[in-house]
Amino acid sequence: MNVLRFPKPPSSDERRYGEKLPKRLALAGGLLVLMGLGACSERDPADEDFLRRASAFTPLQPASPDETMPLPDLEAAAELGHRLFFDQRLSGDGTISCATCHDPEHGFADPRPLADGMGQATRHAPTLLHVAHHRWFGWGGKADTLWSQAIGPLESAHEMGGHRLALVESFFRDETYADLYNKAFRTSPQISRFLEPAEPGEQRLSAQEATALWPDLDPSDQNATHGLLADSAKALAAYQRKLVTGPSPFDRYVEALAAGESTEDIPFGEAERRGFELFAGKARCFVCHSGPFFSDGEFHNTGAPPLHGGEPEDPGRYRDGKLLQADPFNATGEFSADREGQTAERTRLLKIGSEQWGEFKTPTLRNVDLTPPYMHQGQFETLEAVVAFYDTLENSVGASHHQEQILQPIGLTEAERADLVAFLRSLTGTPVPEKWTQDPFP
């Protein structure tokens, strides 16, 4: 059997990004899709249904603000985070950093099927690209804000290796991190009693002795390195909010066929336009990849097998919720600024139960084609193993009494298939501006 739950209606946020049109859409295809008519007598009937449809998909609209972490200057904490991002020295061995495995390159994913740091870990390391429209983070969503999510990454023995204790000394020993520290939080770190001054070139702490000093440091020192590390959690999160592409082909589309412009110069032809069709109709793959993130944010099990074959051992979202609620850094905690609003609340109502085992969050399609290998572990080399996985569900497992039976052998043509790849790749959008994608280290 291969079943998949019913996704959960779109969230508010969802909901307004569909509502914002650009102006050009809006005034020439307003009415169109409210009313199912076209902003002009003369356009041809075929693409009044396009636009009616393609209007649900596009455009995609900039990430809402994050209230668990209102920063005094985000530009600044960005500068901090990008620094973060790329340094090395914060992992247990001083050869890691974020970039590792979330390449730019890739698309700020990995190209390898599984994460390997500094050991390997047991699924895939995906794209960062536009990733604080998620509204959980992490393949099982272990975490409720982009913040709180970069925390587990820098102390896992299998991804960075690093200690909280020795990150926090690198405000103290680095003038430029205690710089933009100050200036993003306008306030300097309030933790130095256990840190001697540095001399110039003096090797900074290993990973391996903030471990050993950890226990020995009163708890106030202990709390003020909590809230350094939130901190620079927060910046980094600051960071990859600036990891957005430009408007994509099909976006580009859209809106010069909604204002009767030409779209000649647009690389979206019938093969593209084909293959929207499918994907908003026959092969239904709208039905979890909604809206214009092209993902309802969500968890479901889509019987992939897994990478080394065999019967399915993560327990996904299961386990992940569980760990979500527990996590002192959650949007409940005292380091989120906003304990009471929506995403704190959403965490607080959050119910876990058996049904959720096996289940992975439904992945944004923007800038697929820049991004493989595919699901929670890699487990599909190419866009057209993918579609003829959910074409056939041959080879697929897991599947649970507990889920609605809607995932069914779609019956593609190769030519269909071929569209629906076609369309997936009119997705990927201008690039990331070159400042934000440079290791800023020499």
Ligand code: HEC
Contents of the next structure:
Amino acid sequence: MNVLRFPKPPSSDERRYGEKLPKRLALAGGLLVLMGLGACSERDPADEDFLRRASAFTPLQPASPDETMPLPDLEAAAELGHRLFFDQRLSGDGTISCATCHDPEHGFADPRPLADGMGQATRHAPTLLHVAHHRWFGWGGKADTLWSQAIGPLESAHEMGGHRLALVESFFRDETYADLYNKAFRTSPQISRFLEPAEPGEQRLSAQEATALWPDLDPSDQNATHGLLADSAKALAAYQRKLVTGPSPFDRYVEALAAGESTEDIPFGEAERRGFELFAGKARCFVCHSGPFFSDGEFHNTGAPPLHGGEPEDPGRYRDGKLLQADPFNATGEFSADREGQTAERTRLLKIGSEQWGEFKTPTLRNVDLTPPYMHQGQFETLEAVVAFYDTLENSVGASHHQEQILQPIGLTEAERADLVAFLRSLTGTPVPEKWTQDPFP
Ligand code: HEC
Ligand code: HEC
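Output the form predicted together with the named molecule next; the form predicted alone has already been displayed.
All chains and molecules follow, beginning with the one already shown.
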């Protein structure tokens, strides 16, 4: 039996306050409910009931700090990460950056169903908005920290086709990078490998050039490039932690209603509210899309049919969970600053069994309206299509003994489907500050 496999039925408290919420948050949620009850003399019982349930889904608190990457200057790291995120020089052919697939104009997701970088990928590039709230990264959870997730794309042939060397090159040649690096990490990168004789056609720094940039460089450290790669990934993570949107109409509506304030100006009307009731009730979406992040952070097989038909071929969690455990950059490894902490422990205890074949991570639904197409292959072009799928489970695939028992055809009316979609559309927050969405290389 795999202890991490969802779902175990939530306790009534968990259900009320959202699964696995920290205590403090649960208290805040409780307070909201109490405030609601306090004013009950004037409030409609239907509103009270709505508030009680809605408080499990709002507000979204900031992600907790990542103990595996405590950096001396997170702001400088975020700025460094911001540059790296948009820097096409990091890719093999100099045309692709993270922003190519995680498009800031498209909720930091990819408008194309399948990512296409240096070669066609088999999965869709998901949104990076609020990404730091995830417990596992990638559709199959190949990474256990946000920073280690970035190491893959930096080197994967499918994605950027870049190379550690190219990364370090850009550090050497660009003084802005060198400055930000020194500020963020209060140390100089260990870069001995770049002092070795270059392959034909490859440029390397002379020891003199390098020590001019980083006076306390240790040219004897064999692990140099790995360290720099991990640091760059951590800077990218510091940047991605900035990719958060403000309150959505749903958040604002619940807050105003709880405070007894007018909700008139908030674009959250009867349809959205009926949609929420379906979401948190009969349609059972909340079972997996739970809590203020609208994700239980775990993996499920929804049976969504593959993009190009046929039988599903992607093992999902089954493969990626094993890759994670073998990854030298995971939270238990030498580049993690918290090798005995909670994140590392979760990875160490992870048991992957064949029942996880074809499971994918529950995505957040915050800002979901911004990021079509949907699912791990971008199989569905619209939210209407996603809801229609859940409603009927038509064309659902996957071996029957692997299939989630939770998912059953719902039997919604056309109007109910529209309400559910209206609710999903009310989860779009105010935009990420422009400072972080702009390309720093005009
Ligand atoms: C060629 C397209 C492409 C590029 C370039 C790319 N990614 Fe991705 N990204 C993807 C795909 C596809 C996935 C899903 C991967 C998986 O499930 O294994 C993904 C997943 C992620 C995730 C996990 C999100 C989640 O919800 O779990 C993060 C974080 C991420 N990418 C960050 C980055 C960063 C940082 C860069 C630049 C260093 C980058 N990506 C470059 C396509 C891309
Ligand atoms: C059994 C758990 C489970 C339940 C119940 C569930 N979902 Fe999902 N949901 C998932 C998983 C897992 C994915 C990703 C599936 C994939 O990529 O193949 C997903 C994907 C989605 C997406 C696509 C998001 C994106 O960014 O690609 C939407 C929208 C969505 N679900 C809405 C709903 C709604 C609405 C309901 C209720 C009718 C619901 N879900 C019920 C687990 C669940």
